[in-house]
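The chain below stands alone and is given in structure tokens; this is the form predicted alone.
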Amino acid sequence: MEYVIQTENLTKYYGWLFWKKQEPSLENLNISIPKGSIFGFLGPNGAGKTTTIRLLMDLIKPSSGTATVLGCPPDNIEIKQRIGFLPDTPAFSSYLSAYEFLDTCAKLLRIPSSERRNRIEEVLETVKMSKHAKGKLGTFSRGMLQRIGIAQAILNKPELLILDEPLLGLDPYGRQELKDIILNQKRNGTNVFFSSHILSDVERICDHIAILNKGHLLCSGKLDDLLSAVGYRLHIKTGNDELAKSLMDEASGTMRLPDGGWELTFSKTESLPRLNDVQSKNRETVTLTPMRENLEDFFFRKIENDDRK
């Protein structure tokens, strides 16, 4: 299986024929999510992200088009055992304790009774909620409930983890811990698909993304390929002042480093042949790295260009 999720012209219309015009929430979505990736699903409110996730989880049916999840149609019951899911607005029974809730989830997932306690304790430790195991869910803050929601999503050691806005309600420490959890899930062989509005976090942990707007796919692919180079950074080690000075007229920025070396930035792509030549002749003392557009700038540029159409 090369892709964990694939869609072909996946479309969802809302509204009823004859008395109300049907409006597309999602139209002709084509994405392929490669195995072994963390995939960020991005877009403004109302773009169609949650609709897509509900279609992939078979919570709603498509108007047209198809999707496969772990190589099977979304309505295949057997694949549910291999998926972890956190919806955008999870609901919890307020009278249950965190442990009781996870125990119920474990039974629904058919986790053997001999493994259940250890697995619950393991996921509570993972989301830093062990000391609240006996606390009632009705007394938890939004961030604490989000952690419990993530705990139930990873309870069955899923092959695919689908998270709709998992960073919502978490403080900066909680967001960092969740990012670490997601990265650890990938290291353990789990594929991760999640939507988020926090672009800086997506840029740090995702290797593939897709951007939706008004139900249409604007772009999809490997993050490094989508974010274009906007210039180059040349690091020159100490003791090479003459080389640095010879390049300063071409540079858009220069900075003397604390160790006596230099960092020169170049915004013109036509400088690249010259910089490559400098690097090849001074491999021991010169390092050349590209500067790329950040995800936030890329995201807003894509959305604004689409809105002008």
Given for the second form:
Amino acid sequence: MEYVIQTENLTKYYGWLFWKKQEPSLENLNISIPKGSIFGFLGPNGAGKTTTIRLLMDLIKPSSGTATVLGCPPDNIEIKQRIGFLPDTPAFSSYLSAYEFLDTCAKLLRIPSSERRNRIEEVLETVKMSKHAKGKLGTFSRGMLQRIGIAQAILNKPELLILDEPLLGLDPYGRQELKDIILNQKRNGTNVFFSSHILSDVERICDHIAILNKGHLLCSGKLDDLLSAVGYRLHIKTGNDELAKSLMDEASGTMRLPDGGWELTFSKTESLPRLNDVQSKNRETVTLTPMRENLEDFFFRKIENDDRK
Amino acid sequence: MSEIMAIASGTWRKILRMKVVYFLIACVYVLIGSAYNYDVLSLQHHRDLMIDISLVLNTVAAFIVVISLTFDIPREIREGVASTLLTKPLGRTQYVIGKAVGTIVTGVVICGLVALGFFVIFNLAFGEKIALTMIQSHLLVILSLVPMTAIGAFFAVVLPEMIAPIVTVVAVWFSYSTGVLSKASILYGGILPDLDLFNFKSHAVYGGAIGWDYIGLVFVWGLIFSAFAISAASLVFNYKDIK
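Next up, the form predicted together with the partner chain in place of the form predicted alone?
What follows is the whole complex; the chain from before opens it.
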């Protein structure tokens, strides 16, 4: 399997000599992010998410351990041409207009001058900021700055998009638009690595996650593999009331659907063999789907277990 | 090179777009022009006084531009502007050089405007042609921006935000005081530049000749000093954690 990001025992202590902190901000982080994934990086405040991202972007230096981004060490300047990055608090030169700022970024990204204008207009359109192209960044709201931050991150059509808390400061529409942008980026072949506190959004768009707490990794992997099944949902089509009634005693919940069908939920995993049997005999009328633990429950369980240690 | 110019253009745009800069330049013109009225106080030496004031104020203007750099780099690091830029294909050395080049260009424009304004005021006040030495003296002030900016960039990168401008002020003041402090050799053992090399006020006033070869050599010396100072700044900056 090909990986876009790999870290090996990545550790970071802030401070220096006598001022060196006793506790590491990040300790022996080992993660591998497969190519073609949307990777959600989760953890409470101070868990080490931003530290990891800053190490990957070579803004800070590791105390020990190594990292590779797109197969190269993070201090390789050339790979930055293939990466898009949005910091947690987007801060840009306030005296520049949005267009001028993106033009500066385009120059730094070595986008040919013949393509620069079109590309800037394209990304401004993507983040719905075309109307504000001439507005000074110093006059923009947090949400508008976030959009400009996203625009500069996707300006170079990156292979890897690293976003630190991208959903922060956006209104519900903005959040939805950003999720669409992230999913579009994935469709175009971009790998996305982002940290967030908004677990419902992460669950909706990520296929891989990692959870950090107090500077160490609690778990990492495919979302479907990590979230365990907590029960099953059986959907029975209209006109099969007898079948539904025969299963009601075992079900932990029943619901009559507006179309006359039934939805039965089973919290006991022991019911699975019988449910499989029902489904195999009534393929046309019955649909069985597993109900998995939601990310929020999983996240809190992991953090609480770790805090108890 | 284009990366350096992208950073440099951001720096000069920032300062040259401030209306207060042009207001201050206008104030400088008023101060230079006011020297004409000191004919009695200066015992009819108001012509010399005007030349002297123009060179002093031009040096102060250059100095203020350099000080702005010592605020600008730490602020960009603190606010996270630098980190956004440094996640692009831009080396930290290129960032420091870009900031220095931008400051020098800003200084050249502002000091150039001060010098031009002085030439016009002087010509209107005394009806004299502008002597070559006067032009050369102002040119030397403009060239002093190169080592001064390097000092500012070095301290801006190495020291915390509130200390860097103060240390830069002291360093530049010492660098202009080589005549007085020449015995304190530790200060001038290659650490601080001798900015007195760029000070030709007496030549401008009394008309002594300044050779172009001297100006060329001083400029080259300024470039070499700057190369060392910027290299040292980059060395530190390359290992610095950036917010």
